[in-house]
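The data below hold one chain only, encoded as structure tokens and taken in the form predicted on its own.
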Amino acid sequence: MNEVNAGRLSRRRGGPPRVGVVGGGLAGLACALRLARAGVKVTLFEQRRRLGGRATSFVDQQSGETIDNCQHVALGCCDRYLALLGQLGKLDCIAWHDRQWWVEEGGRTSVLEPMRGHRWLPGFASHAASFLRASFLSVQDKAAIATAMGQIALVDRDSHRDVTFGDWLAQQNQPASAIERFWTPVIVSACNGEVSRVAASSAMHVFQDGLLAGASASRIGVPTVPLVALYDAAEMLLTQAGGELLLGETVEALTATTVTTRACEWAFDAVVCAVPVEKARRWLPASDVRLVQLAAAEHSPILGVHVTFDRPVLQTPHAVLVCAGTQWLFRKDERGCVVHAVISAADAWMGLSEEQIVARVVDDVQRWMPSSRGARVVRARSVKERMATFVPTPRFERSRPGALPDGARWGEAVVLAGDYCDTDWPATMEGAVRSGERAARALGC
């Protein structure tokens, strides 16, 4: 912690500085643990009885199994998220994959992977050979995509905040088939929004820091344990530093220096609000200028569907289903009988019943993977996250708030943390962690 700020915090009440962090998602966890390492006495409030926010797990009452609300993955470029896992002692709970399996209807499969000796190859060149072999793209599509990739590699993405990625792709004369088969699957998965809504700056970030940054940056990391198990060590780390974790604690109101629960009012030197944007809007005072910024946030849903078949249906660790309603499949057991289907930007699915959702997913699995035909569904569960993330539209990218209002200090205003804050990242686990760390830096830590 910055010594001057630490001293000012301490002098208010004597002893170590005290900070209340409201929200036990990744932003709140990252903030709380950074503050604790700096000697701050942290009280972390979480309404649920588990940590992780939207990147967590729950016990399915039907099966008794612990399942994730949705499949979350990391990329090799997610350095702050991986640093958090390292602090929690959970880096060995991530399985890394250099390959991506893209499956067309009928089962034809293309594998995008880095070439041998890729460590010496810059950017997109590491995947050039497999990209040229990919069957789901035409020669014209590949030429257009390669040309646009060259432009993305050189562009200042911040100068493209005012246009959508769809508009930018049109300016680059990208064929409709290339948009449908390549650009859309990547951006919908990464930004949880269609290319017609996502700011070009956010979409370019995905490619610049991922695929164009080299093979190690674009590796896909999939947790091998339920998401909630990644956060086991958080309570111990906080208590060792003199702080505390309060699960199942409902916060009713907060100010820059107080947190009000159903039981009492807590006094702190500073308060960090690390809850989703819709809750933050309810808690900030009317005088906070960031309310205007937060009003620009638009939500997008994600649907996770857990399906257990009576025999193996997925032989690869994961699969991108090209031009299917079901976008990704992840294998959740060794045999490939249990799969987790993911649909991002799932607005069209939200009005469906679980029976209808499962039927659509199973139909996609059988059409895109003919060998699965005849497999019987043993158990299925769908999980709707109606307000899973904000969409990085041009309007909101111009409005994303900082941890503090311009010119304000901690103790004068609530400190904000969340994937919606100005981190230069889309609404991802990495973006959430970075926002928590920025909130801690706003407190001098």
Ligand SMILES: Cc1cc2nc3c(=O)[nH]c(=O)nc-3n(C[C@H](O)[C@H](O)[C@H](O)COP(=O)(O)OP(=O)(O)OC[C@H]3O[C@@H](n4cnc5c(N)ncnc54)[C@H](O)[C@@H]3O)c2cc1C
Second form
Amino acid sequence: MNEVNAGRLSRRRGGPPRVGVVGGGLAGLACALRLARAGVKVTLFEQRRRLGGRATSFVDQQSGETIDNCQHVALGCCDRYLALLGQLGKLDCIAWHDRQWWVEEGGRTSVLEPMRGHRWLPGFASHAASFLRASFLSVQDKAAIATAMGQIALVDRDSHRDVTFGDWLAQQNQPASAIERFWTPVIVSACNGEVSRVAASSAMHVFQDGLLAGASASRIGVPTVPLVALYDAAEMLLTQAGGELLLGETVEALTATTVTTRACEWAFDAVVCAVPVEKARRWLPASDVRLVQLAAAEHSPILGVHVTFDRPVLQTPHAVLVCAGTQWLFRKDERGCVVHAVISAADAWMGLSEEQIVARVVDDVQRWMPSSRGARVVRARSVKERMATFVPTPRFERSRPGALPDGARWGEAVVLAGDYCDTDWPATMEGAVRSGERAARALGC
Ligand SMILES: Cc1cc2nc3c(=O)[nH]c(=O)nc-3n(C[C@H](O)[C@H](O)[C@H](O)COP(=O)(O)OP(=O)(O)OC[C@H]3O[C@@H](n4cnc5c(N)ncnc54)[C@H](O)[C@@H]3O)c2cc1C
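Can you swap the form predicted on its own for the form predicted together with this ligand?
Expanding to the full complex; the earlier chain stays at the top.
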């Protein structure tokens, strides 16, 4: 294990140890705050003028409003992400939903929820009654899904890294309709890849830690403020510990102990590289064995579409649109006039213009929620993230790098952090935070 080889960060040139963290996304932020808490002086470099990386917000020129690049949700099982929000004093900015609304074309709606008074029931059992009532699945689908869930609950997921979840579902004789109506929507939104691309271990992780871990673990947390507002306290926490946050500071190169910006070269006792995988690839020296591992990473796009209607269209906090191109809708105002649509693994949408995208989303909304017909679009904005996340393919799941190469010590090699590191989580905020914490642990903190 890398962390065993790591020495405790110590004074080298007198004064407290100094660490440069490059990248102010959740991985860099989690790392920097953990180091700061341990008394390390951290300089956090972020090229943008705001924190959060891929989980952030921007000011929409059209409306003047601060909107998220895309809706981000957490599950109750995202304990390290929630701990970070606790440190930032923002836990009360998450609204929790026990229920999931699954809507079929025409509007028929099934609610998946834990049984009232039986939240304590283990695993899928807490959701059994609503699952049996659900109308979007046939009796055969439900029986097959329940059987496969039983397998997933017991399986050692690590032994399923080499097979795709699609192949595993086929081995379990899952009907095509169960794959299309249940397994695919869950895995595409959680892993940002089709079941035919995602490693079975990654997909099983989603169920084992989420739905199968009970009612609290599987509840859905939706921020009630723009994502960027969650990071308000970060600068104060860093500076209180003697560190600094440099926003708008683009790093041009880094080594195990230096960071180069346009203005100067900075010397540190250790450097943490917390930029996305495609950028980290460019900065590691050719001698770093992790370069081969990083070469296995593949990306997948996500599309977020903000639409404001002139009247309410969405009555529930969110909705899964069963078998629609638009996968999830989130209600962004009290009345349900403002909605945010999310399409993961959105390859087929990337070539479309904003007009075409909005027309498709509006068509889905009207067909899946017939009561919305006649609602007029007041404003719309789509955000394409072409390289939104890595896909946890079997090849990459075998290759995800550690914070340090095996046997290396900090100060000798760049410390890596980022959702793509070997946390065992798909590309999520939770995975990013865990990777940041692991990087800090590799530095002995
Ligand atoms: C559209 C979309 C929807 C998503 N939905 C969800 C969701 O619902 N739930 C969930 O858990 N996860 C979701 N994710 C995934 C989640 O956002 C990421 O896994 C996570 O935020 C990655 O964090 P990170 O710190 O590893 O990387 P990043 O967030 O990419 O952070 C890297 C940081 O490095 C900075 N940087 C890059 N180059 C330089 C440089 N040269 N100098 C200085 N700084 C630099 C970047 O500006 C960025 O701030 C979604 C992602 C996307 C794109």
